[in-house]
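In the block that follows, a single chain appears as structure tokens, in the form predicted alone.
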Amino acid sequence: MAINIAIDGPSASGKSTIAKELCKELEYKHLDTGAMYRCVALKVVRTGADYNKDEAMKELLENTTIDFTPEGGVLLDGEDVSKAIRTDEISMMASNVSTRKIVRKYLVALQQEIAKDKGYVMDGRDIGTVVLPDAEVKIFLVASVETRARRRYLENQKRGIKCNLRELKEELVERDYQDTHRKESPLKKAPDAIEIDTSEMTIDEVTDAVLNIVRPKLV
């Protein structure tokens, strides 16, 4: 029996990494909702659209397509933007555009429609609380800000993106505040979500911990 798995948590807590590992193990499909907001953020930066104005965002969204390749790539209007959406500038803009009700309403409806067929691992910040409140499994990943900054630093180095560890830590603290204090769908743990602190865990250890929660639900 296919189910939906919701993974929430702050930036760089390991959501997308664990979601991808689960998809490999379960042969499920991964829907990176954060990448969708990043795509909108990238388009705002490129077009200069005023994200504070509903009319401007309505026009932008109606003329935007977001797709995922089988290999995990992200396409914005047909262009592979997998790397372009991962810069620190786009991370902060994604946090800004995600506060807009019109943006969240548009993307949440799209995410819910995609997940109707079940068999999805969806990660983000409001999956268990807003997007998939009826998900059969809800996971909330957390990690210390020091651990998350180090992970983001190494991730950026691997992608060839220049960054500063101290600045990354400061940006994560700011992002956490924005995400938990925004009016529309703030980051918070669903009452029935299981929290896992990944600070001192390897990817395999976190994946195994989640699989131990998921497998009984597949019977």
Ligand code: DC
Given for the second form:
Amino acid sequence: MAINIAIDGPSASGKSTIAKELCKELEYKHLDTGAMYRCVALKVVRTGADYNKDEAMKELLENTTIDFTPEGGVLLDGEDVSKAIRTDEISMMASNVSTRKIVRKYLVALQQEIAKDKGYVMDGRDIGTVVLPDAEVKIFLVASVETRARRRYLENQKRGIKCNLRELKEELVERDYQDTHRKESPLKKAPDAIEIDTSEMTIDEVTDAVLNIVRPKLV
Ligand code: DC
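Compare with the form predicted alone: the form predicted together with 2'-deoxycytidine-5'-monophosphate (DC):
Shown next: the complete complex, the earlier chain at its head.
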């Protein structure tokens, strides 16, 4: 029987990487909820909408479509924005727009609708606590800020995005603070989530650790 797997954790803790590995192994679908907040952020930047105003955000959300291609690309109103949503500016704006209740309500409803057929690995900040409180497996990934900054730096280099390690680290610390201290569904470990510190682990080791938790639930 298919289940849903929730993966939460701070920025660059490896959530999306591990989610993709699990999907390959289990033939599950991946939903990167951070990409959805990033799409809203990109649209805010492009349109100049005031994300602090409910009216402006209501109109923006009602006129926005977010889709995922089977290859893992992200489409905003039909345009492939997979790379455009990964810049530092959009990372910070995604954290900003995600503090707004109206944005969260809209995106959480979409995420719940998508996952209702099961067979999803969903990653984000509030999946185990708010989006899928009944997920059969909940994982909370953590890693030291040094490890996370280094990983994000290498990932950006691979994607051809220019960045500076010190600035990346500062941005991660700032975003972690905002994501864990906001009023609306802050990043926090669900009481029934299993925490894995990936600082000293390889991708294969983390994937195996999660699969060992998932497999008994599949029978
Ligand atoms: O996972 P990410 O770095 O792509 O997420 C970008 C921002 O979106 C993150 O700083 C906080 C927000 N976010 C959220 O509030 N809830 C989620 N489920 C996913 C992301």
